[in-house]
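Next comes just one chain, in structure tokens: the form predicted alone.
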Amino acid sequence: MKVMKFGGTSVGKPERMRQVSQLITRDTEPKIVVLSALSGTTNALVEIGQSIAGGDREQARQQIARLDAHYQEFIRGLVKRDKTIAKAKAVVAEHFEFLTIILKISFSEALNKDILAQGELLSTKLFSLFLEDSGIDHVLLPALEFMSIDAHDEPRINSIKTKLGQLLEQHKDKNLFITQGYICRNARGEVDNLKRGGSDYSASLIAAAINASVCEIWTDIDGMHNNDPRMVKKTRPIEQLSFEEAAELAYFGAKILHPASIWPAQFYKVPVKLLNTMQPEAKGTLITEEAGSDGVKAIAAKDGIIAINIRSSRMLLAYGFLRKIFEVFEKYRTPIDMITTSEVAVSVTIDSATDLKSILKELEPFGTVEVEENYTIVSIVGNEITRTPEVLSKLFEALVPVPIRMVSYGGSKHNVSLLIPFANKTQTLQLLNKGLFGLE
């Protein structure tokens, strides 16, 4: 059994659903099909959610119906049949019914998350129904009947296993399964989900729990490409990237593939294919435990990153010192991107502004704490690239007008990461583009 993940833009359109069940029937394999919501729907819900929690209630009402009309229209552009329309109209009206007796509720952060639910709710429910339309046989799973997380909001896979074992079983004469990405349970058994991307997670988490053949994300892009096309006019895909690899390269801003979606797979060893739904034909990235080959795969940037330095000619060489620094963080639940160390100082970087006041305030009694945001990691990742001479040498020679904040080289042999203001991402990415690939 295999699991096939579309995302929203890959079902934002009637004829991109219409496409997606031509993928999916392709072979006989059973599968699960993992459905994001619609494109743009989750971005309507999280503006709905605002306007709510601010007092807005006209406006809300408002987004609510420029939203119902989107999915009226989309259903006359899906299915055919009377029976059916009438079905999906059912379906829509039922949600957007939730949506509008909200209005009537005090806001409240589980109800958020209630509203957030609906656009997977929404496109596997009328995906459902087109293929009841097409005459293909199928089971709709509710994914809030088997993935959930824990009070750390973390996937409790043995569950997820155990209950999506036991629903595949009461269908054994079926080959084909639909359910919900993103949406959850959490520890109190309230709806819930995994984070924006979250779609990429829950396909992993469900070929980890089967034991999948093979995991398939499926988008709109010919798999994870060398560089950031939006900043660089030539990029080529990858054929083949490790686990380890693609693990770097979502972490580091790669856009095409959720950072969690690598471990489950990586543990229960199931390969991962980032595939086009727009170009099926095309061979796209396979991920797996081998890397292929060795040398500078492709290079990515995470924005929005904040250095924070602590100088203390006191206390950096005092016994625990680095500890003490790094439970600030832990307390806050905080991740540390780089870092890097000095006799007298130590800097390390943060992607969330969430909690900084705080953090800072924890840190001062450690010395002269300084804070520089608005910049940009960008990570070169490749096959043992750290053991490679020459690497090093070509990215410092491409990367001589740019002014380098932080070096992250060492940590792992397959990254090496640069901190730079946010201003040279594009000259940074389209330079290292030339110096390391060839390409311009």
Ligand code: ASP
Given for the second form:
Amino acid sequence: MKVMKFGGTSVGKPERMRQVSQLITRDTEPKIVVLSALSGTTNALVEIGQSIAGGDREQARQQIARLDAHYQEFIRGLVKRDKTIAKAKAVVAEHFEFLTIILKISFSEALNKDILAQGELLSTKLFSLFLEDSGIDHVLLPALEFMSIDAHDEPRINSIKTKLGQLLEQHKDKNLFITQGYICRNARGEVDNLKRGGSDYSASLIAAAINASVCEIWTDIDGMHNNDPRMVKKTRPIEQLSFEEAAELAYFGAKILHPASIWPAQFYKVPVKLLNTMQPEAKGTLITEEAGSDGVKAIAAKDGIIAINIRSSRMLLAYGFLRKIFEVFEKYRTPIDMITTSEVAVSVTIDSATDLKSILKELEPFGTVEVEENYTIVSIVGNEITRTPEVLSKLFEALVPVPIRMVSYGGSKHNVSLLIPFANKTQTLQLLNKGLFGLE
Ligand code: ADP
Ligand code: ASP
Ligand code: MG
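For comparison with the form predicted alone, produce the structure of the form predicted in complex with ligand ASP.
Everything in the complex follows now, all chains and molecules, and the chain you saw is the first one.
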């Protein structure tokens, strides 16, 4: 059995859904198809939630009406038979009635999660109707019945395995299953999600749970590129990556993959393929345990980074100092991305300002604390690159004009990370594209 995940652009137009239906029926291997919301929908739902949270219900009403009109147009192009047209209209009406009712209820974070879930619920129900319209036998599996996270927002992999297994068992004679990416239930049983871009994570978790032959991530580009195509003109697809390399690239900002989407596939040894819905014959990127080749493979960048510097002369020879500092971040469940130390100071970076104030307060007793915001981590990833001496020389030669704030080297054999001001991000990615890949 295999998993095929299609992102927002891949289902964003009626003709794209038609293309997806062709891709999922090309072979007879049983499959679970994971769908995102139509492109633009989750952003629209985020805005609706923000309007309601801000007390501007009239604005929310207008935003809901605009989205509703988009779906009316969408179903006109999607289904042809009278019976399915009526069903599609009923589906859209049901979900937009729900959003309208929400306008009248007092806002809460839990309610916001319900709003955000509408996109995937709509896309899968409409796709299922399209398949029905086309006479393609399938089963719609509700992700809210098997996908769950615990009190720390971590997926409950054993429970997912059991519940999904039970659902599949009920439809033993079927070959094609459709389900929602992104959405799940939390420890309180409420509707929740796997964070933005989370459909990749859903796909990988499902692939791990069913021990799939492959987890295919179908998107709007022909695989992982060597640099961010939104920032740099000339980029090229990478044929093969190891799980480690892919995980580093995803974690350090390559938007094509959700940051956490690699570990489930890696842990359960399911190969991942990144493929292009618009260009299905393109090779794409294969991600397995093998790196395929050594040397620099790709560069990724992660924004919104905060650097915290703690200076203390008492640190000199003081064992236990770092532990005490790390404990503060642990207490607030805030991961540290980069760290550099000297005898009298330590600098760390974090990517979330949620508990920044409390963290700073608790760090104060350890020394002088300074905070700098608006940084970007640029990661250079490739198998064994830290053992390739010319990488470092080329790297620093290329980046002479860039004010580098921190360097992390040697923590992983596959990654060198630099902290630079966000303002220098595009310049850095372009200089590295030339310096490391010879691409301008
Ligand atoms: P989907 O909606 O299918 O999940 P995303 O928009 O989340 O698609 O991810 C695909 C996009 O990721 C591409 O269109 C591309 O602009 C962006 N991207 C950023 N970095 C990379 C990279 N290194 N390789 C390929 N795509 C990248
Ligand atoms: N629809 C969700 C989002 O836009 C999840 C996803 O597309 O992966 O973030
Ligand atoms: Mg995505």
